[in-house]
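The chain below stands alone and is given as structure tokens, in the form predicted alone.
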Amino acid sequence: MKNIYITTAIPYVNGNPHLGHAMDYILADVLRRYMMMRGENVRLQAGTDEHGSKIYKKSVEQGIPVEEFVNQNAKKFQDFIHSLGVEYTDFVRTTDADHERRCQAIWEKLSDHIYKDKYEGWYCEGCEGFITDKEHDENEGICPDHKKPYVKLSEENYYLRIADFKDRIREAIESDEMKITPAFRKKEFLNLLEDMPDVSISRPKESVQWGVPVPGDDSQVMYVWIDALANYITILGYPEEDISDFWPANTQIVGKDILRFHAGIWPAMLMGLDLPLPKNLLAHGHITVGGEKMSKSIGNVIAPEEILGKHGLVPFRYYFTRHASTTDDADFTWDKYEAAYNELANDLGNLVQRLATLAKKNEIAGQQGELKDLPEFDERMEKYEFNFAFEILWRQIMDLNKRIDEEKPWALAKTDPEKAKEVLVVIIKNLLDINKRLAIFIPDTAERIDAIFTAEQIVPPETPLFPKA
């Protein structure tokens, strides 16, 4: 049994859940049930970022103190992960104390790379993030995510020399000691990284209120980077404890807009720490609405609680892990996820209740299944390709439909009952075979079809397991 340890990334709670978020936890559950199934001690981390000015002007304008603002939307993205049949090991909130005190101590372990100096030039509100002229001005001096202009700032911060480390994590990347999927993402951060700049960690107190003050200098606090960054190592108790049980992660999962920071900053940082580096980061991509990129102004956006609220969980988990690429864009559409929720109750949902009833009528007792080798799913599954995975055991189950058709065992009971026995339970056993791997996927589902044909008597589900309006 190996230790594995797969992190996903802590959104700002300023805001209320989407579907990115959704990919986020969703794929870092699917490899965690995996790696379970492999016999794997796993740890799933999640969490919520709390600090920045973004949230605490958000909590002035709803007239609630700050620290009750954070508390209302970190049980709102818990509860929103609980939703979706994610089991996480362990929530990180910043504003934790344990959190807030290992940031001050990394921090001071950091000291021989951060250096102060004055910061002149541009900075998005939305981004909580500084610009280079260069991304200005290609930008036309408005941010294309957040449609605001940018701000012109002039102010002292401290700065995380990421220039002392460039050359160590292009080495590490080029060399997949920290592989990045998929492999053309890794080949744009190349092209950025020898570009990247030094990096802002810290932010006059005057300008954001609500932050972990910087040791030793009571007028700044920190940025987002070491605050946000860190969590993934202070969960695991870093630096007071030892956590070379579960670092460096297996995987950390992140959107593909944030990759940047996670293959530059954050590697920077646990190079300054003497710590290595996670073996790979997982780039998702993001989720268009008919083609096109979801936004307010536009009118497109869909939030995952409407998806989740039209047929439940299992055909939301279904949808966007066999019909939403890992980690490119994907595309939704009512009209794509209608005919997705029809493949659940014509492919699987007939499967079940058909083959239940023909067991009934055979008087077969309940089955059990094997987890057998299957290579080919295996190979995908560690290639971080879920959706071909979740490809391979549909084809079976359509074969199982298939072989159906072709045995015709309701006819061959006529004239041959143990025979048709013998197809029957050969049928079931296929099923809870591959079952045992749908149950990465879509756990509801897998457990009602694990408890209808292991049962001591076997019986169709008294309602279809994907009931048609």
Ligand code: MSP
Second form
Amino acid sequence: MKNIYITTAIPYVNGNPHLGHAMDYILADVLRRYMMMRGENVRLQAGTDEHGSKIYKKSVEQGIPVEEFVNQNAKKFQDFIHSLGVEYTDFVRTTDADHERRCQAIWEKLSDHIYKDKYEGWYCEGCEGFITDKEHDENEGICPDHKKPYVKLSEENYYLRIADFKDRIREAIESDEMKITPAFRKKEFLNLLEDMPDVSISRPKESVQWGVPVPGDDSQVMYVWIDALANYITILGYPEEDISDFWPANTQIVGKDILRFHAGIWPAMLMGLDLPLPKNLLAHGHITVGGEKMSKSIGNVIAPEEILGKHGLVPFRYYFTRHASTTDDADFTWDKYEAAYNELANDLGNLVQRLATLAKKNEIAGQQGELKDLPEFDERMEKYEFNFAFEILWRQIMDLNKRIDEEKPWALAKTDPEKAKEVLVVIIKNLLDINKRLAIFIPDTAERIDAIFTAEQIVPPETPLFPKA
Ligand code: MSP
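Alongside the form predicted alone that was just displayed, please also present the structure of the form predicted together with the named molecule.
And the full complex, kicking off with our chain again.
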């Protein structure tokens, strides 16, 4: 049994959880369940990123004390994660006293690589990110993700000397010591690394009051990304505790927009602390709606609750794991969603109904499934191509449907009842075998299938698994 640590990005709590966040959690949960199926000991972290000017301003706008504001929102995220059938082992809030204290200790340990200087340049409040002049010009002064103009900053900041680590970061990425998936994003980042400057890691208190104080300097608070990235190890107890049981992380899951923080600043911090780098960074794509970026100004934002409210959790997980690529952008439309629901009903729901009805008629007792070797499945999972792994299972389900059609156990029952029973038992066992892996993607359905076909007497469910409206 191996210890496996999986992490998710910690969202800002200035708004409600959205579909993009769901992607982080569901992918992490798929990996978690897969690792557990392989017998590993898995720890899954989730949390909330609660500092920074964006959040502070939002709380002021809403007239709620900031502490209360972040409490309310952190709770929303916890509830949201549970509503997705995702179970984390650790939840970190960057306003936790433990986290803040450990962050300050981390800062002190990095002090050899920290210096003070004046920052003159661009900043995106949406990204909470410092922008190079080149990027500013390429984007014509407007953040493509947040559609907001960059603001000019001129302030005294502390800097982390990325230059101290750049060559080693490049080496680690090129050699896959810290493997970035997908490969095209690795390439993209390596180009960016080329001219990555030292990063500012603090902000003056007069511009940002809501942050972790810089140790030994009352006038500065930590830059929100330093505080945020540290979460992955502070939750394990660093630096007070030995974290080597779970660090380095096996997989850190992030959206494509924040890969550069995780592939650049984060390894520099880890190297400065003499800690190993995560083994894998998995960058997923963004969810679009009808081919367009979801945005309040376009007015095409779909709340996850709306989708969950339609047919429940199973189709939600099904859609975003089978019909969304693990690594590329994925599109959502209601039409596609309905089509996916119909697939579930026709391919899987019908199979269960049909098979259970035949089993009852032929008085077949419950069976047991087995986790059979499936190397092509493992290969896809190891490459983080979860949607293709799921596809393999779906092909097997379609094969079972075909087999029933071809072997016609209902006709056999009239001429050769023993043979009919034999055929049905084989198909039921096969379904239970597939079901072991189905549980990674749609655990609730897998549980129901298990209950039906392992029961002493098999009977079809009173309501079909996926009722038609
Ligand atoms: N607080 C930072 C992360 C710090 S991690 C040390 C942040 N928060 S966020 O709320 O903006 O984003 C949280 C996660 O959601 C990120 O992985 C981000 O990529 C993901 N997504 C945000 N919008 C998304 C889509 N439209 N689609 C898919 N994922 C997206 O960044």
